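Starting off, we have a lone chain in the form predicted on its own, written out as structure tokens.
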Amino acid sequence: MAEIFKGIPKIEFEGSAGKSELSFKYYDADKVVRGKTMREQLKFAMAWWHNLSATGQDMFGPGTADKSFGAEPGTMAHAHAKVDAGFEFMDKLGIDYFAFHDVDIVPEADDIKETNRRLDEITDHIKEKQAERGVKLLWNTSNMFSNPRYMNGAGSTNSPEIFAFAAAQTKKSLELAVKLGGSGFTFWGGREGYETLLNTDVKFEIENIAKLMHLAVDYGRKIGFDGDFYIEPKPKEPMKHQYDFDAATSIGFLRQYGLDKDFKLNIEANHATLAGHTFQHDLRISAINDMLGSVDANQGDLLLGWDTDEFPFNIYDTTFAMYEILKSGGFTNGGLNFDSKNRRPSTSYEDMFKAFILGMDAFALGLIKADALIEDGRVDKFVADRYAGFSEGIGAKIRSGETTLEELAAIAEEKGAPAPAESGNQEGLQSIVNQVLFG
């Protein structure tokens, strides 16, 4: 097989003080941070529809990348090119994971029964290289949001047939999901939501949403899948209000419609962003509601209103990202997926290569910075003291239940008003921060 990516050799760890654009300075696959190698922390995953397909076309012009890998654009020998240049890819940067959407790996045809043909034809393919080069799928989804019948949504719509696609595409993915061993299987609800509550009735789409969930969990583990079913959370784009809008929203409707066994969530920084909330919020709500699943791994502008999926390059939000993954007891079944794509003029081979490397450097010294952080401990012991009052005492009985409305009162008119609480001491914890990265 003709190698795609010529000239660019296997990217190889040369340390901080390394000079090469093509090597990692922080990314040290088996350095053991915490007990388990950097490559078992972080479980870098590809994203098949940035990485392969994206091309750098937005709403103002086309693509500038060429992203044909020597075959036409549409046809199932570009699929077949996608495949070989995304383990080639993958291999060269010793990534482990991949993910995609079904119409990401094959062209999507008139007739669901073709598609579903050139998806079978497709994954035997993908499933050759996984033998050949041992790589997983991270999670894998449909694509319900990018053609026209789903204007309205999938779970959502207002169509019976609509939803009986939805279902159809559902139940192919989740086949080809036990096919490839993914462990994982993604919804976004990339267009279940509404632009104007005129024309719509927002507890029917919600339930609608919440059944065909339940289908898909039923037939998942009917046929053997065993792994984590996740939402990702977005607050709107393309819909105005889209139903997952954030973590604790997500949270709730899953408790509401008894999901909460099955799913976790994926958590994205720029959709956290969009929401208003930090990256380590939405991660935080997430573990403290066991339900930290796997995460998107990019950044957003914040000087942009929309979802720039850039590759993270910050590393405040790798490091906070990072201390929130592993106090929750880091990733089982979900990894650090990049949903980052190229910007625009970034447009040859070796520009999708050092993204990647940005990337992944980004994340392995945000986990040596995280882990510095927990073993300085300062951090962790001011929060402990912080509420150290509620451990004893009625602070004690307060936490376990055990006082009344009228023991409160009682000691409250006893002692008289009491003193503000102690400082909060969020500068000198900035501060500290900064101490350990930078110190």
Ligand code: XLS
Given for the second form:
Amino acid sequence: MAEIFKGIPKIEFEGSAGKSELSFKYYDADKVVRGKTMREQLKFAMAWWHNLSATGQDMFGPGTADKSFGAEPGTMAHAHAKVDAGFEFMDKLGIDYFAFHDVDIVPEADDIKETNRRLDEITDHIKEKQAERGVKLLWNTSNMFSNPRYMNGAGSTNSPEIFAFAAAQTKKSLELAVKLGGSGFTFWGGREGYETLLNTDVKFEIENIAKLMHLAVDYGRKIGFDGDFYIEPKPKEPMKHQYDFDAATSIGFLRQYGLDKDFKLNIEANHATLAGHTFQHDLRISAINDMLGSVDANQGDLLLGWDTDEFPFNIYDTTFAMYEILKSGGFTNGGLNFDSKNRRPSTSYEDMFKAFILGMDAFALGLIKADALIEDGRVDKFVADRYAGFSEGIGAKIRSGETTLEELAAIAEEKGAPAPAESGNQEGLQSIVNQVLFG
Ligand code: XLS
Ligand code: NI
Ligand code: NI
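Next up, the form predicted in complex with this ligand in place of the form predicted on its own?
Next comes the full complex, this chain leading.
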């Protein structure tokens, strides 16, 4: 098969002094960090939708990048060309995982039976390519937000026929997950939300979303899908208000509807910041609830109010993200999926590679620095010491639930008003982080 990304070599590790723009400076796949290779710790994935489909089209103008890969867009020939391009791209970068929506891999037909036939055809091709180098499916999902039928949501729609259609798409996508050996299945509730409460029964809609998810779990487990289901929280965009607002909201929903055994979260950096949190915050909330499943790796622009899906560049963010991931024990079924896209004026094939090199190096450096922060130990020790009062005496009784309000009140009366607790040392800790980062 003809090479598509001509002139682009296999991207090699050159080291931090390297000057080539087409080499890794920090991502050294086989280097061991905290007991695993970088490849195993980071588990990078390529998102089919951005990398192979998105051309830079926005609300104000058409695409700028050519992603035809020598075929007519909208045809099955193009769908096949994308498979060849995608696997060549992953091979050249040494990426082991990918993620897709159903309609990223084939053009949707008017008849769902024909769409499903196309999905069977294309996944035969994908499966063949997977076998060549052992590339794996990190997760897949159904696009239940682009087609006009989903303008009022999929699980949250007011139409049983549209709910049934969403269920049919979900069923097929689960079958594809099993066929391709996927380790995750994602629900991103793009239209699962509302514009106005004047026309919306919120309780009804949330209950129905849970019902669709239960149907998915039942069918998925029945046909042998043993990976994780994910909710990918996002507070808004496209809807004004989306139900899976952030990690905490999604965890509450999963527990309320009995879905917490099968679901974890897929945390996207830019969605966390849209919710008014840091990326690290949503990772921490997921981790402490045993629900840190996977990550959509990107970054937003804090000067803009939308999901810009930029490639990760900020080393503080990648360091704190990897700190959370390492401390939670690392990825099992999940990984770092680049739900990121080139900026609109970055139009060449080289730009596609440079974007991934940026993101992979940013996370590799984040991994190295997070490991160094943990090894340094001063931040962790400060936090442990800060709560040490609760490990003995009355503090320990509070923790174990063996005290009463009466006993605590008696202590307060006996000892009198306590002095304020000691310094939180934020600036000192930030200096430690800078020292670890920059030497
Ligand atoms: C959009 C989401 C989407 C999901 C998959 O903002 O990030 O791309 O990751 O549906
Ligand atoms: Ni995403
Ligand atoms: Ni997003």
